[in-house]
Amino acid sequence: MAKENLPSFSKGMFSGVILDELVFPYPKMKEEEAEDLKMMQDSFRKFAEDHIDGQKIDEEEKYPDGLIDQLKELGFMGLSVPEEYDGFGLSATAYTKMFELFGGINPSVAITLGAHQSIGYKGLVLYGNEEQKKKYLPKLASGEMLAAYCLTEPGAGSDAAGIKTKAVRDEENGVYILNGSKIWITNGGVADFFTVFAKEEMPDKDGKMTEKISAFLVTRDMGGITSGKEEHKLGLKGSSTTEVFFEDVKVPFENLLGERGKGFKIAMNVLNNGRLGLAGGSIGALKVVMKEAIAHIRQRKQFRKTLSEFEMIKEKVAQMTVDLFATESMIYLTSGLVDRGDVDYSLESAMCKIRATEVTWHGVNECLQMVGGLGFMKEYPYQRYLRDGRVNMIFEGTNEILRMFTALAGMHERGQYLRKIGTALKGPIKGFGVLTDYATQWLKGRVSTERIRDVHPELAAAKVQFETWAKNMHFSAERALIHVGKNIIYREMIQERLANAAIDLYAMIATISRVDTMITEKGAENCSVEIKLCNTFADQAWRRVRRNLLMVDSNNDREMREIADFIVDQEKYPFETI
């Protein structure tokens, strides 16, 4: 795994430095892989064309019969597993690409590859010895073993560190013997092999034992491993979701992933690289939907006109169009970001999810709306879509919990360095060198950090926002960590509007960035829809980056949460009308 051991962009905007080298110029594929590509989308989409029937797959719940074997002869099931390995050893970008295509011909098949690929065993791609890859990664990219991700319990959901299931260590047969549950597995049903995330014993830097997370590779004939039914789902039908069991599982110590402890930085890391799949095949599906829709309202007249030339139909066309844009240009940023291989790019990538999630979810409902009657009918797509986008923002860390984890990770840095302030002020001639320090970075910061480099005239108006707002958040966020201190972790509608604005700050850099780079290499008169749509976007981005800050300040959170208070302690909605 290559060492992250530069600073993440979006943290460093959290205290007020524009790092514009990395996202300046936009990231391309290189030309041979994007040939590769679009030969492997192309087959894809001819197989789809024969074999994937969505309607058919939703209403019997099933995959036909050899599908799933026939995605393993093509090949699909080893796309992120490196060529010594005999996989196709795609980039991120590469690999984003084909999940969005995934994404759009069918998203149960997605998801299926995604859980196998992007989460199942990516652990093993990431962390694992020479000896265990070269074991497992080979079955897994023939798809000989097909991958799931353990981690979800009963008890322990977006709260990983609660998980009960445990592995004892069996020093004399060198095994470990794991027992316990695991809940909502993709592929829980048909998998083979699985990163199951378990507590154990073991002792800490002073000797004393503790219960910490490790990781392991599972697989289904070491014995004591059973699938639960299958769960009967709203969306994704096709996809296998099951509990799985595992009982006095007995896992040879070779089978250890990483290292004894860390399997809570190795279950993360694994779900930041798995989030960018899923942002492009939520975005993939968009773009299908929409297609679909722009056909019907060409044609469909009401009035004496076709339904495009209403206007309020003409602002959903053009708003999913904006946040379509946007949020393609975040998610291809970030690829770029996780190719480079030096980046720290959690934050983005936990950005991109919930970005492209809620998009996704807004713009289906959207194009049903736009259809009419027909999108409520089972024989269109339309509700179907929508079922199956629904859990993509419950997925992979529901967005409540990555907006938390947008919030304070990105304030992390500066709130650490507030607390060396605060020390250094108790202690003014001990102190002294500290706030030297912060009084020359703070300076030094205004005259420089906050700016990008130069863009086209046409995206100026863009550029200034850009660069006003950021400023305004980092304020933003240090005035919260000054007033409300460690108790940050508890306002969360504070992490909320600045996670929100952190969203919109980094969409609009990842699309002033886009566009700039394609006007260098086509010129801007041949750009000017794309000019348009990076305008349109960071006019109305900077407006609701503006209203979350000035409500970091000032709020009725105080009411919120008695009313709640209120309504949970009566059970119901308690008001009628007399």
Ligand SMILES: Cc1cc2nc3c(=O)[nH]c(=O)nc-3n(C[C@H](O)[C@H](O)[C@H](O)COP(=O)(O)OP(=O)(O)OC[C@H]3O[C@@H](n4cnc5c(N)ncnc54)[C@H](O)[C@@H]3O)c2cc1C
Second form
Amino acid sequence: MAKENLPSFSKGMFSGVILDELVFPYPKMKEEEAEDLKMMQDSFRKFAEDHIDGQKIDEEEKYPDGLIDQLKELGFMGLSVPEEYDGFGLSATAYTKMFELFGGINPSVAITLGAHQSIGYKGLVLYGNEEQKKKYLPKLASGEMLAAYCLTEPGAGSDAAGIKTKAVRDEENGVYILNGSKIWITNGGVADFFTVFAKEEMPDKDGKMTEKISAFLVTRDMGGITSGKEEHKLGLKGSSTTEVFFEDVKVPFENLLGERGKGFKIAMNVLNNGRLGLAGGSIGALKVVMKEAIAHIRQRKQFRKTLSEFEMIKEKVAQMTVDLFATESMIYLTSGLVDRGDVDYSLESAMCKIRATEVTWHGVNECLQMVGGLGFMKEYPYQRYLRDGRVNMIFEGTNEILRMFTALAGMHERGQYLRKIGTALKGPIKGFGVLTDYATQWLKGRVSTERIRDVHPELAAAKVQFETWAKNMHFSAERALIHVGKNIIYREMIQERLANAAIDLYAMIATISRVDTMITEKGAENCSVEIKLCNTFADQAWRRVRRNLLMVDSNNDREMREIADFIVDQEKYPFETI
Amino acid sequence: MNIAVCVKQTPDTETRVKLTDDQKAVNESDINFILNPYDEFAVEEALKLRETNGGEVTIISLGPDRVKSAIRSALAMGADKAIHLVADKNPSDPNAVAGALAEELKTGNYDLILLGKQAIDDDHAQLPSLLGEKLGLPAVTVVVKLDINGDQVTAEREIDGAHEIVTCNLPAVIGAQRGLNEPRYASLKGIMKAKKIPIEEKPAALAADQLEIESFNYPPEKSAGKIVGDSADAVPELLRLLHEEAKVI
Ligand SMILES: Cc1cc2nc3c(=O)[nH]c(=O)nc-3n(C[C@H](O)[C@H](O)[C@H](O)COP(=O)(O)OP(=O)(O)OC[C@H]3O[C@@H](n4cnc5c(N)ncnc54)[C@H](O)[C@@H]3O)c2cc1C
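Now show me the form predicted together with the ligand; what you just gave was the form predicted alone.
Zooming out: every chain and molecule, the one shown earlier first.
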């Protein structure tokens, strides 16, 4: 695993520190990799034109025979396997761009490929030992083995720590005996290689036996593994989703992944990593649907004008463009952070996943609206992309859970810090350093306005808005922490607002950095549209941030909770008009 | 079999062409360049022949530095070697291009020279015949089927409403038409391997263009369509309009 030395940009932002060196200049792919990427994209595009028919896959709920085999032969299963294990070792940026293409062409195929390599074998890449990697990665890269990621169980979805699958050590035979079942496993019906999370009893540091989660590399040929029937789903119909049962599966000790008892961390880190691929796939889909819709509104006439001439249609086109531009800026800023290899990007990748899946959902929905009744018809792709994209807000961490994660992980360090100050105040000498540190930061936050480096004058106003509202976000988070204290973990509506503010702020700085870097390279006169997009987004975003932050302090959360409790208690909507 | 495939880099078929201010050239700034689709048939045919007969496939392309990416695409499909004939632009005169290519081809001792029947950018469709002429070799173009037996070539070419079957001996020049084969997709392995193959650079021995482009024009805007009627009764009027107004029949 790459070491993570530098703190996360967003965690810093929650703490009132803007680590602008992490986000400026906007990262750029190496020229050589960009060339390779273009060829890989061309190859997939050509292949897809001839062999991938989205509508047919959707109707038949399966892939045409041989499709997956052809994808294997072409090498699309080995994108994130390092070159020394016969893969292609793409950077996070190139990998995400590939998924943008897959997701645009066919979200089903994208999820089959993604479950295999974004999460299925990613644990092995990140945590496997040399022997394990040598044994499995070449086969996974060639597609000889297809992988799945097995975390979710009937009783444990969002609360993944509640899994019941058990691994019992049989010391005599050197194997774990694995029992349990996992649901809704992508590639469940077709995979031969499973990264499985299960609980085992192990001594804690006081020697007491406790249940902890460990991760295992399990292959179908170990025996005792069966797949349930294929689920019928709203979308992603070509992809396999099944229950997977493990019955007395004998997993050799050497197939333990990472350390015993560290499985939960592995599970979460794999997802942190996988989320960027999902974010990329999402916006790829929106781009494709936009293209269709734009072609339609250019030629469809009503009231003797093309639809594109009406202002409410223009608003839709502009809004989805602004949002897409900002989201794309976040995604490839974040993939650049991943590629640096020395920064914590867990929050950023969660924020990208939230924003990308929602911008896509709204955008596709607006495209469907723009084309009217035609959007509702099966022979057009709009409804299919809408259905296919729906689950993106649910899996790899629901957007609710990821908002909690963003806010709580963002505030965590601050919370630690405040606690330290608490201690520091008790023992003034020992904690002196901490206190002055904190005090200077606090002061800096108050008096200085030029917190981040200068940007091109065209973007200066957006930058000031970012600085102002980033600072306010920090103060809001801090006030919330001081007011609610530990109860912050239950105040999800506050978390949600802080997370939304953080997402908007991160999107703002990403967009500013992208356009500023572009201006440096091309000159402002060649970036006029991008400047407009950036400034429009920043203007919309800070207003949302302001609203969210105001509502941290002044809201009707109590009434909302009471209404919900009342209704749930009634078990239905109980009102009638008189 | 020692095979040369001459390839050209052309704008993607989806390009929205923009002209330079003086209208004498196409503005290249936002163009996505690809390997000319007809040349892909040529590369595929070469690879298939190599698979059955052994030998080597050499890619040759003439043009500015950017054409290297088209060469890489051909290498990624599986070609063995590549030569880049460096020029500061792609000349608009096919005769000049054929001259420079012929100079290079003469030095290579090739049994077979394959290329697309035309490039999709300026659509001259001249090169196969010009190369045949300059090299003193038989040239068959618009070929949809190719059989090679020893040094006997049997090529089936498309002509108006029929196929013509031509035989000749190797060495020969063959211009590939759509339908000759299904070009393979570059595999990721192929792409990685292609990166490691050195592209030999040589200056293109170009004679001066004898063909000068006066100007490019955009096609006229399409005028609005007209609905003549919605039943068989409208057919005579439709015929009259097609004949007298649109002048297409
Ligand atoms: C098509 C598909 C493919 C999948 N593929 C895989 C796979 O390959 N591997 C795998 O392991 N899993 C997979 N899953 C499972 C997926 O990850 C889970 O569905 C997801 O984590 C949510 O869990 P759940 O469905 O049990 O919902 P629940 O956890 O029951 O949540 C229901 C709702 O409550 C919300 N909620 C839950 N807790 C809280 C809270 N504390 N605060 C606020 N809101 C909360 C959630 O956000 C959600 O809106 C897949 C699911 C689908 C539909």
